[in-house]
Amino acid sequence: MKVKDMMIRDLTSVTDMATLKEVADMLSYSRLSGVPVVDDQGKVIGFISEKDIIESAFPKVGMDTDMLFVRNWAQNYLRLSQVGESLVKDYMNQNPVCVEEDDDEKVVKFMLSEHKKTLPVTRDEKLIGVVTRSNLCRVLMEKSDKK
């Protein structure tokens, strides 16, 4: 099997000067949990996730969630308020993976073991699509209707 097999022809992507408000607007609205970051060309030149979004307002908690619930929710909404004007550029993953549409299954065990949720899919670096561990489910359960 292909990743052209398993992706969705989605380009929903942003620039690196969109803010993180407008992205987590996306990410909800979409229920995406990350889109690639793009060019004016299309090339995909990063990638930005609700972790990034998270980590942007508690860059020292990381996902220790235990510290959240010490600070003051008061804190908590103004600094998150603040960070919603921040641009994506400055908390993209700015070397993002990418795999191309004639790659093959590994790319499956690739996402398990490295925990990736959503992986931006090029041609000649543009994007043309995205492959997501909720299309690999579904791609397996109609594998297994087929039996």
Contents of the next structure:
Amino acid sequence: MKVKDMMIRDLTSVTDMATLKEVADMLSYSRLSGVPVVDDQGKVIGFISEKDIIESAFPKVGMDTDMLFVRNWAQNYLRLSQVGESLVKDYMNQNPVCVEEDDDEKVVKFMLSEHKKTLPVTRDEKLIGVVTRSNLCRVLMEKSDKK
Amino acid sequence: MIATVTLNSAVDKIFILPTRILEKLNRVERGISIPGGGGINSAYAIQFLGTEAIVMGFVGGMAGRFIEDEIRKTQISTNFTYIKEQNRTDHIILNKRGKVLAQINEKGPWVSSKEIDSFIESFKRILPRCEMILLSGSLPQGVSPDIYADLITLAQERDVRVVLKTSKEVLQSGIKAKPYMVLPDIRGTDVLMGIKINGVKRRVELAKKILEQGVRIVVQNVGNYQLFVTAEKAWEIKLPEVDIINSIGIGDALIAGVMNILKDREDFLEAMRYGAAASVASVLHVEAKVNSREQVEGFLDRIEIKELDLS
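Okay, that's the form predicted alone, but what's the structure of the form predicted in complex with the partner chain?
The complete assembly is shown below, putting the previous chain first.
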């Protein structure tokens, strides 16, 4: 199985000048955990995830930390409203791992070992879709149904 | 790659009724829901004819999710702009012979200026990858009738040819930006640009009036025949008779077939033949969409093309 068999051909993306609030709105509707960041030619230059957004509001608080950091919701809301206007370029991963259509199922191993929920798929460095864990599950189940 | 823009995409609910008594309780014999809107219909045909298609526009609410999810099941790429309001639902009621008994189209969602700006940014980013762009259909609320003219200008700055298929004032505004090809949507209107539209002669006259504004090609779909008009020549294309299941996507398939050839070369006769064959293939399915290249190519030899005497 190749990446082209398990990818979603969706080009949902943002530029590095988008705000974190715009990304949060987009993630909320699109049910994605993160989106590629592209330049004006569609070339992938970064990746911004829900984790990046949360960490922008609570620096140095990892997703695995206990929930003590959320005890003061008033302060948290204030902090979130402040970072909402921050720009993607300041919080994105600037070295995202991208895969290509003809890459094989080693991509799956990589996603699992590196805890990646979404990987951009590129052709000539330009975004042509994404591989997501949820779509991967769907494709695998469909394959097993056909057997 | 061809990008198709459907700013007012819809969930099309198609019902087939055994009778035409609309005033009473009707039991639907068959009903389906599919993603609809001109550009989306064309994208299906473009993709099945072998060219990569990408659909753009606005999606919101449960209807928007349905549209996006259904398209993602195909090989068509999506690049939608998410909006707060929900996409429209259109109801199309057919009889068993494919005749449209009633079509009830909602206006469409309200789109904010910020959402429009976001779409335009996505549109700019897709242009460098495209050989051609299709702008198709009506506009949702909140969108200026001049938006197609603005998008055409942006595409021309990148040397990307644009095809425009829409109606009324949106059409007239778009034509002023000189798109490469136009299919005027004349459903629900008898007069366009001051010309009463009836018969081949009047339709060619309408086409000439559009061409005068700097458009290269005008195509028209008129039931069992189609017209293809340039500044130099005009052709009438006769379609073979088939058992029609649903004809609402015939113009969208025509555009797709024509674009699929013209994106590579200006071979007008081949473009007309593919456009007509795709049109015929589209009416054979209740979904009104082309779903097989082989089926389209099976009709190519049955298309009759006649050059019209313009003197």
